[in-house]
Amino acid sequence: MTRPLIVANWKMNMTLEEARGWCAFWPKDWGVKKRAANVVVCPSFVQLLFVQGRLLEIGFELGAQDCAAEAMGAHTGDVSALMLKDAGCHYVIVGHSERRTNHRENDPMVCQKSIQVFSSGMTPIVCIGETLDERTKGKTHEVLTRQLTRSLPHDLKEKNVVVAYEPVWAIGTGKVPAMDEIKNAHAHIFEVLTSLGWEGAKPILYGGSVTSDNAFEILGLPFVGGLLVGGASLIPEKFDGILKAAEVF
């Protein structure tokens, strides 16, 4: 197995101050000596720049949360990909479940948020799962075949992309789903992707509350090449745990 990706989703947390904190448990050196996984660490926008000299010296990159899906223009709020990678990032997550459940954010706009976050020089981390109703009706593969095919660039092979399968009736809520559930729907991605032209030696992320006490065994599974964190990022112990269980690997 090559070394994990493990992702800090701090989603709408952390003031500068509580960010400070967070950055200042971490020893310079922690990169050069540790090293057992690739993290990468999303924080706010607002907190973007305050963060990434810090992050760079701990030796973590610096990833954003979203992106516009255009490139430039009439669009307040929006933050483009482009500035994001002016900013230092190297990550940038698209089509989160919240994002796609409170903006309506449909699987064609996270396609085009991918290309533009390709054409940045970026990855996307592009999120896929599905929802308690879908997984009871036996839906589950289905769903993330559907998401998989519409969210991506057609020309999949060429482009550097992370996929990232959180169960949305898992994130924030404490519940797991058993290992079996998730080696069988990271299997379903894996073949879903090489259909789609994909090549594997990239990773597929697991996410949904994920803890230090379940890190090592979902990492162990097969097809599962990294983790997206989200609470359990926001408390520098926490997160050092889960990066521990990687350790090994």
Ligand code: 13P
The other form holds:
Amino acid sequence: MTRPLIVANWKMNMTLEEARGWCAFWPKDWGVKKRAANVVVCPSFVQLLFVQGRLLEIGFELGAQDCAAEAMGAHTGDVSALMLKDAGCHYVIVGHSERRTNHRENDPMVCQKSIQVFSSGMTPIVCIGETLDERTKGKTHEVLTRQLTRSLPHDLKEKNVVVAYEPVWAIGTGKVPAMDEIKNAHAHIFEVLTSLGWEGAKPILYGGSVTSDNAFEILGLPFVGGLLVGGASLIPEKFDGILKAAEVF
Ligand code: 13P
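Now show the form predicted together with the ligand, given that the preceding structure was the form predicted alone.
Every chain and every other molecule in the complex is listed next, the one we just looked at coming first.
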């Protein structure tokens, strides 16, 4: 397996002081000495510029949690992909289930956002995943196929994209699918990406209640190329435990 990609999604957490404290946990040259994973940290928009320099010193990359579907203009309160690029981001999460649910974002909007991220020279982390109801009805693979087909811009297949499989019911709940379920979902995502012509898409991340206890097992599954971590990324000791699990790969 190539070096896993581990993404910290801080969501709407951390004051500036807390963010600085988080950064202070890591030695300056962490990336040089211990680098077993590529690490991306996605703070809130307002913290990007404050933590950017420190994250780079550690050896982490910077990402954002969302961006506008439009390039610029009269969109009060929105942040464009180009602004995020200016702030030092290399990655932008799009289509997170919390955006899909709380802000009624649909697949075409997610696709527009991916296009903005690509056009600004960054990599989108496109989130997909089934709800508990869809899972119970046996529709997981159908939902994943639909979300992938509609959320990815079909004329940009030569670009690199990261797909994150996050079962909605596993986010922040402490519930994790059986390893076989994760394996099957990732194999399915890989198949769909290949059939859509996105052979170069990599890696496919798993997200949803990842901890230092389950990270190793999940990272060992076929087609799992990394992790998207919410709650456990907020405490540096816990996040460090997850990164340690990646050292073996
Ligand atoms: P948790 O790790 O808190 O379940 O969150 C997962 C997630 O939504 C990451 O984007």
